[in-house]
2 protein chains.
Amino acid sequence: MVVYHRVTAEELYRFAHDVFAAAGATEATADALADNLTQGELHGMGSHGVSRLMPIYVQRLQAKGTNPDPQITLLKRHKSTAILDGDGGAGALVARHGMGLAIDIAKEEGSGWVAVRNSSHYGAAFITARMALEHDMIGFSTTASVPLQPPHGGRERALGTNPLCWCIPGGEHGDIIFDMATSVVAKGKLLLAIMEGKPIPEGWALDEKGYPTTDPVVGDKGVMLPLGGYKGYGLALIAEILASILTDAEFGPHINNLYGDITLPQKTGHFLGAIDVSSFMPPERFRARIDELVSFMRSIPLAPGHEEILIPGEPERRKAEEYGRDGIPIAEDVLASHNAIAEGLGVEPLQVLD
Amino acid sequence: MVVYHRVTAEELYRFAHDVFAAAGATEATADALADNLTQGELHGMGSHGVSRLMPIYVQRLQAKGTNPDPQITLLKRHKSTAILDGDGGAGALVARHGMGLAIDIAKEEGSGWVAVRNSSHYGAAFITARMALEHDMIGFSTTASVPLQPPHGGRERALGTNPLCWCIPGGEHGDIIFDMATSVVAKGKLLLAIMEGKPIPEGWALDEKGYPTTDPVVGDKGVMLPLGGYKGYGLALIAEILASILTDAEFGPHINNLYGDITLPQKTGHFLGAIDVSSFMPPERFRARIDELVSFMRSIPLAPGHEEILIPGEPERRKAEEYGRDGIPIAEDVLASHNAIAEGLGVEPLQVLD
């Protein structure tokens, strides 16, 4: 049996924003880290947020292989177009510049396109892109990871689950925030199945010899498929061309695991966008035509065995309704560890509800 | 037993030009129709080339469906970004010219981003977008279609199989060439499996009263499947808010079937890009490191069953060898009803080689 407590978002963002200070990270950085953490956490997903990712982050700051002070540095600006260096910081905070960058430019150019360097892991790729919305831009990122899926025919890991988000600026109906993983599902979820002893689908995962297995634990070992096969793969591969060869970044094998030498950098690039709705239309028509299209969508007679039609980031935003009212459940050990982490730097344990 | 003659792609282009021609069409457009399903056809792709479309596009141009003469006109440029209105033209046409545009914008921008509204089918996705790659720039491109495909747990047309088109310049492996459909399989597949006569897999389809089947026949009464599940939905939604928001073309139900009344325009819309490789580094380098991933990935052991690692559009560049070497296999039946139109045109019939 699993007890949670519930919690705050904002005390939880006050646990995560003084544990990294206390680690060594600037201002800049704990806040970046915290609210990024946070928003995983109240948007239901645990598996980039607060819970699975506080203890890592803290270590990597800690032994330096995160740079807890990074001299974030724009080495080359061409009209819609820039570089950005993220001197091996924090992914939320060097993708929260690059994305701020990306806007900025759109804002003059019509469209601005940020490749990012020497980063490291940067959470759920939604809670950068969609910095975009409330200036009336499309939003767009994509990053590499540490390769966990095969090309199309491989038996071992080549690419990451590479995601790849696009976030669109909507009406009454809510903004549209599609953030998927290229692999069939998120590595997160064989892990859960592993964490609660359930054999997972076929199609999810192959064991070392390229076998499917149903098996979570053999499936770990080997790996993750791709989104219906050479699809996943094609798009998996876009990604890494974008986020890490045009970025002039790390690719694939090159990528420090984010478990691995926590003294390292992880050297991740991630590819950034933004496009001015205002430069295509009036941003009030753009946002009615996409509620005219999100209307539409809900409109179509459901298939047996369905309840709803749902919008990319419905769920999601639904959950963060959820928490954000009753407040954020953390698993009893998760408190546990957690606050044995803040005690060791001094800092105020996890306050919860209840 | 269906007989296949050869003929070479030069008197492919040559025969379809000029019926294109001979029904109305201006020079650049049946060049540009000529073209594009001449390629299609070489690429192993008789679904997007002159065995298919042929007739029904020399159809849509008698009746004015499409414009056989249209004024493709520059609506606004800002930027990094511009709307073109294809005056209801060919969508091979409006699209090589929205592509050529984006192209000329990226020269001075670093990208290049074009809404193209007023077009009609454009035909495989790769054809344009590929344009980018002699100026070492990264094309994209994206159309929407007739609805096919239901929104993930729906049961009714909603969304077409809109394609997502990337195309990367390589080095000596080659350029990647990732141009997929975002339905499980193309509804070309299914259509085959008609043909043929066999039954499909579960998954590719469902019934009028959304049960999944495995006729063929029963599935093109319904529905194609998004490619897994809500990933597959959300990915053609944002192809379908690109080209059909982002544009103020017409989305899902208002688009007119390309077989529906050929005297009415599609009105369908187009999303091009192209990213200028050199703003970010030099070509040179981009490209060898292309080279670096790709044999990379082709180092990857094979799974069980699998014989090879392809790289995305590798398989149809290898028919494109062979068609090119061999001549295009042309099906007697549609050499036959081919020749029928271009008699009636005053056209000279189509020369095969055997």
Contents of the next structure:
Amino acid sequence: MVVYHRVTAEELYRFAHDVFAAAGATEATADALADNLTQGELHGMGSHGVSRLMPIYVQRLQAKGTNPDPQITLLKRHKSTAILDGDGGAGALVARHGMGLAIDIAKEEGSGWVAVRNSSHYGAAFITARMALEHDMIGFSTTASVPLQPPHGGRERALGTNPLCWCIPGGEHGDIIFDMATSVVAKGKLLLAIMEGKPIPEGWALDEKGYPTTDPVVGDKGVMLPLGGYKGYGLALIAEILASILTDAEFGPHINNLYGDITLPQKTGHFLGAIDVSSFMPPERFRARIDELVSFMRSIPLAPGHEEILIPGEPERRKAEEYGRDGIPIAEDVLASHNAIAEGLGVEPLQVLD
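Shown: the form predicted together with a further copy of the same chain; wanted: the form predicted alone:
Excluded here are partners and other molecules; the one chain stands alone.
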């Protein structure tokens, strides 16, 4: 049985920040990575949080496969678009910079679209896209990743689990945050199942011969399955075009694996966007209309076996409220391994609540 301990979000951020700083990251990089992974854990996404990603991020920083002090460069700006070079930096920092630029452009042009090349793994997509919300803007974020899923009908890896995320400013019912992997589930969930020694549901992955498996270790050696067959494949392909081709970044097998040679930059591409709601209508009216839409959705009679109708992002928001109140659960073995990393770097261990 997996034993969990709880930590506060503030303590988890402190711990991650100090570990990344001790591994050689600048303040900007350490802050971006620690905030990104803490927010992943806080919203119930351990697959995109400290639990899974901190060790490999540390290793890549130390090996300089991730540039600990990138000089992010604006390569081109044309009306509502821009191109950034991330200089091999941490994806959390580079994507944050890119979305900030998209927001600034949207303030001038009504919308801003930023193509990013030469970056790395950037964590959960919603963390970047939601930056637009506080500016009364709609945020969009997608990224390419190493191949993990086949094209529809294939059994070899060709495309990443390339996420698509839209963040929509809402009113009393809250913002709408739709963040999905184009595979049935994000690869991180499979890796988390391996860490926790749990089976995966049939339909998540195929083995190396193309047959369904419930063994996460076998699935990790095989392929993840696209969401909805050809539909997920099509969405993953579109994300690859936006994040890899339009950005002139690497694509498919040319993206270096996060867990591969840690001395090599990943050369990942992202595509980020912001749409200024005030270019269309007063933000207050937009938020009120979103509330009307959500109220209508919730008025629909429930199907058998369902207790309520949720809006995208609501389960994660509730999880953040729960974990913010009671603490974030961290598996005991993960806690031990992370504290061992901290000890090796001279960092104070992670302090738990229980």
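For the two forms, the rigid core is made up of the largest set of C-alpha atoms that agree within 1.5 Å on superposition. Positions refer to the first chain, counted from 1. Keep in mind it's a predicted model, so treat the numbers as computed, not measured.
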Legend entry - residue 190: Cα shift of 2 Å or greater between these two forms (core-aligned): yes
